[in-house]
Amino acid sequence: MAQVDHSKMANAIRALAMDGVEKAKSGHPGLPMGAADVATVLFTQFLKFDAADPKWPDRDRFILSAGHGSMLLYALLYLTGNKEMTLDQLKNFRQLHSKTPGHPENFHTSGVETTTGPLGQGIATSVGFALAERMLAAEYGDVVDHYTYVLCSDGDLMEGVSHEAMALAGHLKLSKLIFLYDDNGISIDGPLTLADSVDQVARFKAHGWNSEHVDGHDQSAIAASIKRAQASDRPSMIACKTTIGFGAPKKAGTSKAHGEPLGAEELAGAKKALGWDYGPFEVPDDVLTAWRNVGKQGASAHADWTKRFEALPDDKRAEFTRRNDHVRPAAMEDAIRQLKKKLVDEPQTVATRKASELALEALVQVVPEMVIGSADLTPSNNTRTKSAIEVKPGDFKGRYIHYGIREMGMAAAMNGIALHGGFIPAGATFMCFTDYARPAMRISALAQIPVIYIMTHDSIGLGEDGPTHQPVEHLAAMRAMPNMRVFRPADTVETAECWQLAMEKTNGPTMLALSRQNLTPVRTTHHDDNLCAAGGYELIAAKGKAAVSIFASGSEVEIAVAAQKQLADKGIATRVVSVPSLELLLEQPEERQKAIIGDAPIKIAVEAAVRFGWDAVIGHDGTFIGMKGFGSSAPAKELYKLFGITAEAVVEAATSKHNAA
C-alpha cells in the first residue's frame, strides 16, 4: 500500500473534530482543526506509546491542557487503535455516559493521561509528570526513559499557575518536558490583542527554557523544531503559529471557530476546502490503516523495554510494580501501629504539625515512594524528614521538594506526580492558602489523584499574624469538596491514625488540616484499630445516660474534654466526641452514625471555625461554639478568649439547656 501522505492524516483528525462537534451541536471544532498538523507529527513521528496498552510505564505522556479541544485527543484515540474510543464514542461526543465527555477525564477515558479544562492546570500538571519521570529514572535507570509533551494554549499561557509551573520547570530543568503552544492568537472575546501582547517566546526564555517559533502547519518544520527540543538541556516550548478552525472557509480565524459546532454549510464548505469527499465520520481504509500503524508502531519500543524490565533483580522489578499499582508496603501499617503506641507511652504535648513530622518520619523509613515538599514553608510546615534528601535542578535523586511560593503550582505538580506513577507526594502551605491551591485540589479530588495536602497553622490558634492568614471558613470549603478527605486530628495519636487514613485512601486526595499552637495529649489508652477510620469516635463516655454530647476537632478537643470534667462535676451527664473527619463521620451507615453522634439531648459542637456543616450532626437546635466572623491579631489564648471558645462558654452553654429542660 502506499503510503498516506500525513496532510491526509491530519485531515482525518479535522474531518472527526468538525462531525463529532457538529453531531452534539456542542462543542469546540477550532482547535482540533488547527492543531492537526502538530499533533499529526507529534504521533507519527515521535510520541512513543503502544496502543494495544495505553498504561505502558514507559510510553511518553501527552497531555491536552486545552482541553476544550478534547475532540482532537479522542479523534486520535480512535484512529490509531485504542480498543476503548471506538467510533460509536466519537458519535456520542459529550452525551451521557459516553468515553468522550467535553474535557478528558483520565479516571473515565482510556488514553487520558489526567483531567484538563480549566485553563492552565494541563501545563503545571505536567511538571509533575516531567519531574516524577526524571525521579524514577535516577532510581531505576533504563527503564524509566520517556518525554511528557504538552499540547496547550493561548489561555493556558495566560492563566497565573503558567507562571508557577514554567517557572518550577525551568528551575529545575526539566529537558524531558515539551510544549507545544497552539498559537492562534485567537479567544473567546475574539483576538488576543484585545486582552494580551505578551511574546511568549521571550517570557519562556526567561524562565529558563529553549523557546521558539514554528509554523504550526508546515509539518517538517514543526519537526525539525521537535528534534532540537530534544536535545535541548532545558525544556522546551514551541510556538506553532497556527489558524484556528483551519481550512472553514468563513470561521477560520475568528473566535466563531473557537466554541460552536460550524453548521452544515460551513462544515461542508470546510471539508470541500480540504479535499476530504466523505460522509460524517467516515475515514478512508488507507488513511484508517496508516493511523492503525502509528498505534502499533511503538510495540517493539515496548518489547524492548520489557526485556529491561525484565533484566531488573527479582525484589527491584517487584517494588517497581507494586509502587506503580499503588500498593503500599506491609510495613505501613505496623510502623503506624508503634508509633501510636510510643506516643500513648510517652505522650508529647506537641503541635500538631510536629505530630505530623512524627507521623513523616516514621512513614519515610518504610514508604520509600513517598515525595514530600513544601511551598517555601518548610520549618513552618515541619515537612522535611531528617534523612529527606533534596531535589535539586538536574538532580532528581532526592525525595524532598522546594516548590517555591508557588501553592497551585505545588498542588498541580503533586496531581502529575501521582499519576505518573511510582511516587506517592505529599505537599504543605498554610492552610487559608488553600484558596491557592484550591483549583488543583478540585481536579486532585475530580480526578481521583491520591495527593495528601498538609496545611498547617488551622485557625485562630496561629495567632499574631492575624486575620489574613487565620482560616475560618476553609474547613467548610474543603469538607463541601466531593471526595476531598479532610483530616483534623486532635494529638499526636489522631495525627498518626490520619496519615494512615490518608496514606491508604488511592482513589482521591486527603487534606491534613494541623495546629500551630501545642495540644494537650487526649488519646491515654493504646488502640489497634484505627479509631480515626470512622470520622468520628466517642472519646470520653458519659457516667450514666448522657444528658450532653460535646463534638470537636483538632484543638478544640483538649476543651470538649476540660468542658466535659466540668459538667460531671456538675452532675450532668457528659460525653466527648472527638470528630477528626466531620465528612467522613457523615459518610458512615446510618446505624453507625447514629452511634457515634448518640442520643443526648443536648448537643454541642466547639470547632474554631464557621458552623457550616455542623447542623448534620448537632441539628439546627444545637449549640455551636465557634467562629461567626475573621479572627484578630493577638497570641492565640487570648483570641479563643475574645471569640468565646472556652471550655467554659462550652459549660455555660450545656447549663443554661439543661437547666431549662
Given for the second form:
2 protein chains.
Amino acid sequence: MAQVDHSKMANAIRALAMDGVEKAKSGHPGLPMGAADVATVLFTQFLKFDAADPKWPDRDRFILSAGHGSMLLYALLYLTGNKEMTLDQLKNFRQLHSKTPGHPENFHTSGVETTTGPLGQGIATSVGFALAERMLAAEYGDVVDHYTYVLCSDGDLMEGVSHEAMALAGHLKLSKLIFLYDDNGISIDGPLTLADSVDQVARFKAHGWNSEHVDGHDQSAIAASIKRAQASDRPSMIACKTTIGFGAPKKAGTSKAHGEPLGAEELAGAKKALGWDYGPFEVPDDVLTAWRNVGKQGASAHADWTKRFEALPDDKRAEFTRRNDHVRPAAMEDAIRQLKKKLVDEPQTVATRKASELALEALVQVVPEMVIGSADLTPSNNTRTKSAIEVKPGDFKGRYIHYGIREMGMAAAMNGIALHGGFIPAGATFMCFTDYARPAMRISALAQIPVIYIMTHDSIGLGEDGPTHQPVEHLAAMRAMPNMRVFRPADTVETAECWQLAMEKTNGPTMLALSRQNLTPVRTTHHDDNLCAAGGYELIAAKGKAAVSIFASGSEVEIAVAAQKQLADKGIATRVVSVPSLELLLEQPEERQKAIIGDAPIKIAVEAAVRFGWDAVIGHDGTFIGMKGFGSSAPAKELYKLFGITAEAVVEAATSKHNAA
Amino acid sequence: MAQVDHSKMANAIRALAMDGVEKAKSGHPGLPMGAADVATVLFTQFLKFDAADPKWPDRDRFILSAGHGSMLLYALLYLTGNKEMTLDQLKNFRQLHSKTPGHPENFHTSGVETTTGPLGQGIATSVGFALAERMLAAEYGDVVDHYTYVLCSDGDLMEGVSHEAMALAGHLKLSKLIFLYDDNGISIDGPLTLADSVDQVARFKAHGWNSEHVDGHDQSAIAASIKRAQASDRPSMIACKTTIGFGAPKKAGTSKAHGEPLGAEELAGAKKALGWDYGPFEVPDDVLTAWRNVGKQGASAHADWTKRFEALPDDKRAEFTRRNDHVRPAAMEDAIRQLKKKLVDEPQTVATRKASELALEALVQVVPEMVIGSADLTPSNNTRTKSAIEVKPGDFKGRYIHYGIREMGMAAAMNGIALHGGFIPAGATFMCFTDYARPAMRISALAQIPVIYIMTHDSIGLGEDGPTHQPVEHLAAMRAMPNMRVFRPADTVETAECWQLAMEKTNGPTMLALSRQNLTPVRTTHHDDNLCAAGGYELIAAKGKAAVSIFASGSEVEIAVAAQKQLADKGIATRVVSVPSLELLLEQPEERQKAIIGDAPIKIAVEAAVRFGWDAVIGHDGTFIGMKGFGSSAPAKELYKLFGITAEAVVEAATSKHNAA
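Output the form predicted together with another copy of the chain next; the form predicted alone has already been displayed.
Following is the full complex, with the preceding chain placed first.
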C-alpha cells in the first residue's frame, strides 16, 4: 500500500464516481470528489473491516449519512474488494436491478450498513449503532469493541433530527462515535450562506461533543484529528473543510457539482487536473492492488477476534449468534401463551397500554435482548418494567433508555440498535407523535428493520389533552406505509397476541396502537392460537345467518360487542369481527379475507379515527362510525358521545338499514 | 398597577392555574406556577397589547410554545380583561365546549396566537411571525413594528425542529424575536439530567443568537434581560432558571408538579406558602384591578398606531386590510382563467412542477402577498419566479425564502407567516419529505391556516433517486389528514385550476403533488369553470353506456387516457375520470359522488401509489393498478414497466374482466 500515493488512491474514488454518474446520466459527483481524501484516510488508516466478511460482527461501522454521495461508498466497496460490488455494478449505477441504487440500501447491497438519503437519518441512526456497541460490550466484553464512523453533510446537520441525535449521543458520552462532516459550504440552492450561519463546531461543543476544524484535503491533518477523536471521552465531530467536486475545473466549489453529471468536457478537465489519465471505470493495477490490500488489512484483527469469540462459553456464544441473527428465544411463544391463559383466568379491565406493560413484564423474563425506552413519557407509555435498569452516560449495563423528547431521534436510534445486531429495540411515545418520528419509521419499514413502536393514547380516548394530542388520521397514515405492521388490540389478550406478532416480525417494524383508557375484556376464552395473526377474526358469531357485521379495532371493540348484544336482543342476527390489523387482514388471500369479512348485507365499522381505508372492508355503502375531523378537549366519555361513537349509534345505524332492507 | 406588588400579581396566575387544573382533575400546574414571574414581568412591563382588541395587527405576539402550560395563558387572558375569557371559562378548563382546551387553540380562543402543545411547534411557528413582521414592515413602514415573544420549555428545545427554527431565525437576524426559556430542569420522566446535557445558552450562541441565563424568579433581573434582548441585533434567548410548581411545598421542583393536579392538601399548602389566602378562582379586587390596568396599558399605543394607519394612502390601507383579512385579490380569478386559455391554445408537455411554475408566474403578478420558498430544492421544485427577490439576513424586501434543509422548520414558519397576517406562504420540498414536515402540516390543518405546500417529485416517476425519495404512501397519508386538501393535477391546465383552489382555501392548507417527469396535456378544451373543484370529473365520456370507468390522478391520467383509446378501439365503452383530489371527491354530496363515479360495472383506478383509500371509489372488487410496496432506483419509464403501471396493464385488466362478465 505504501507504494501508492494517497492522492492517487483518493482519485480512484473521484474517477469512479464521476464515471458512474456520467454513465447513469444522473447522480451526485460532488460529494465523492470532495470527500475522497477524508474517506481515503479513514479507510486506509483507521477503519477496521475485512472485505471478505462484510458481516463480521465487530467491524467498525461506516455510515454514509450523506446518502446522495452513494458512488463514494460503492467505489470504496469495489476498490476494497467486496465480492458483490463488481465493476459492472458501478457501470450500472442507478439502473434497474443493480446493486448500486441512487441512495445506499442496506437490505439490498452487501457492505451498506443502513439506508440513507433522507437527510439526517444516517447520523441519527449511527447513534443507535454506537449505543448498541456499548451495550453489547457491557454484556460480552472484548468481542465487541468497534467504532462507528459517519460521513455527513451540511444537509444532515441542518435537519432537526441532527439536534436530537447529537444531544442523545453527547449526553450518553458515546465516545466511539465519530462524525466526519464534509464541510463544503455548498447546498443545492447555492452557497450555504444563503440559508445557514450556524457555527457547527461550537454547536457540537454545546451538545457535549469533542469537535474541531480540519483541512479536508490534508491527509495527515485528517489522520491526526481522527486520532484525537478516538482518544476523546466524548463523541467527536471533525469538520473537514472540502471543495465540492474537487478537481472539476469549472464546477468545483459550486452547487453545479452537487447533483448532476459533470458532462464530458468537465469530466475530462477534472481527470486532467487530477492527473488521472485513465478511461472510464479504469483503475490502474497498482492503485487497485493497494486498495484491495486495504480490504485485507482487517483480516488479522478479524482472526484475533474469532479466537476471542471462540473462547467464549458455548451458551454465551450461541446466545450472541442467535441475537445477532435476529432469532427469537424459543421460550417466547410459551411465555405469551401462559400470559394469555392467565389473562383469561383473571380478566383485567385495564388500558391496553397497561396490557402492554403486562406483556413486557412477561417478555423481558425470556428475551434478554429487549431494549425498551420512551421519549420522556415513561409513566404514560407504561414501558418501564419492574426490573428495568437505566442506560446512563458512560454506563451501558442498563436496558431502559430515556430517549428524551426526541421522537425521531428515538426511532432512528432504534433503527441503528436493531441494525447493529444483538438487540430488539422497542420505544414509545403518544401515537399522535408518530408524525414526529415518521421519517425514521419509514426507514424502519423500507430497510426492513425489526423495531417495535409502542404508541399509546391512540384516539380521542385520551380526553382532555385535546385535538393537538388526539390521533384521528394516524392509524390510516401508518397503515398506508408498506411493511409497517399496525396493531390496535382490543384488550389484554389481544395485546399479548399483538406483542407476540411484533416480536416475531424480523423483517420490518411494528406499531402497537394502545389506549389510554380502560377497556373491558372481550377475549373470555383461551385459545392457544394467535387469533390476531390474520389481522381480523370473528369475535362473536351471529345466531343464524348474519344480517349485520360489525367491524372494530382496539377500544371500539367493546362498543361493537355491546351493540351486538342489543341487536341480537332485537332479533337482528349480528356478528362482530375484531380487526386488530386492518392492513394485515387486507393482505390475506382473497378467500380468507372474504371468509373473515363475511357477506352480511349490512356492514358497519367502528373506529375512533377517520374512515380512510375502511371502505376496503365495508364498501362505499357501508356505515362508518368514527371521526370526521379533529377531536376536542374534554373527558373521553363525553367525547365519545359528542362524536357519536357509541353502541347506540351502531344499533341505530344497523336497525335503520335493516328496517329499510 | 404600582400599588400591587409583582409577587401578588404573579401569584394570581399561580392560584388560577392550580385551581383550574384541580377542578378539571387534569392538566399541568407546574409550568404556570414556575413561569408566573417571567410572564408577569413580560406582560406588565413589556408586552404591547390592548385587551380590548386582541386582533390589533401591531400587537406584540405572545406565543406559549409550552402549550401544556395553557392555564398560564388563560389566566393572563382573564386577568388582563380579554372579553371572551371569563372566570367561568377558567372553571371549565378542559371541559366540553369551553374556551379553555387542554392546549391553546388559536382557531377557538380569542387571544391565542397559534396552536401549541406538540412540542417545538410554537418556537418554530414564532420564526414565521417574526419574519412576517419584518417583511410587512418593509412594505408598510411604521404601522408594523412589534416583538414576538415566546415562552418555551425544555421539551421545545429538545425537539429537532428547535434546531431548524433557531438556525433560520439566527441566520436571518430576526432581532425582534425573543425566547423566554422556562429552564426548570424537569421533564416527565424526572430530572432533565436523565436525558439531556445540552448547554442551551452556548447552543443558541452557536446559532447566531444573543443568549444568557437569568434567575426566573427575580423580576428586575428578568426585566433587565428582556431590555438587553430588545437592544440586540440578533434574536435572543433568555434561559430563566425557575422552579417548576413554585410554591408547592412537596411537589415543587419535581416532575410530580408537571402534569397532574396538585391535590387538595398540596394546593392548600402552596397557597399558604405563597401567602395567597383566597378561595378557588378568587382574585382580590386590587390584584384584578392592577391586572385589568395592564390590559389597558396598550390602549394609547394602539390609538397612536390607528393615527399612523389612517394616515396611510387609501389604497395602501385597503390593501393592508385585505391582506390581513386573508381576502384574495379580485384579479386572481381572471389571471388563472387567462392562463388556462393560453395553456389550451399553446399546449405544453411539461412536468406539473413546471406547470406550477407557470401558475406562480401568473399569480405573483396579481397577488403581491405571496411569499414563496423551498427547503433547498429551488431548482427542482420550480418555485422561483423570474421576478423573485431573496429574503436576506436583516433585509426583508424580498419575497423568496431559502428555508434551508429544514422541512418542518419551513412548514412551521409558513404557519407563523400566515397566522401573523399579510402574506400567503407557499413552500416546497420533495413530496417524500412531507414526512419531515408532517407535525407542522398537521398544525396547518388543525389550526385552519392557509398555507400552500408545493410537493414535487410525487411518485416513482422521479426515477433514479430510488425508494428513499419515492413517495408511495404519502398521498394516502396526507389525504387522511382532516382539513388538508391534497391536489394531484394531471397537466398544465389542471395545475392552474388546483393552484386557484389552493389560493381560495382560506381556512386551511393545501398540498400540491407535482410530477418530476413531463406529462402529456389531457385538457385540450378550455372551460371557464374550474373542473377540479369537485375533486374529480369525467375527462373522457364513454361512447354509449360505459362498461369500464378508469379513475386516475396526476401523472397516471395520461395512462388512463391511452388505455381508454385502446379499449374504445376494441369496442369496450370506457370513460376516464380524472381525480385531482380523492378526498374532495369523497366530500361531495352522495348524489354528486355517484354521478362522477358512475355505475360502470368495471372500475379501475390507476395511481403510482398504494391502493389505500381508493376502495371508496372502486370497491373491494375493483382493480387497482399501482404500487404494492416501495419503489426502486432506475429511470422512471423502466419503473412504470417494472411495477406494471401502464396503459397495457389497464387494458388487460379491463378486457379480462369484460370478457369474464
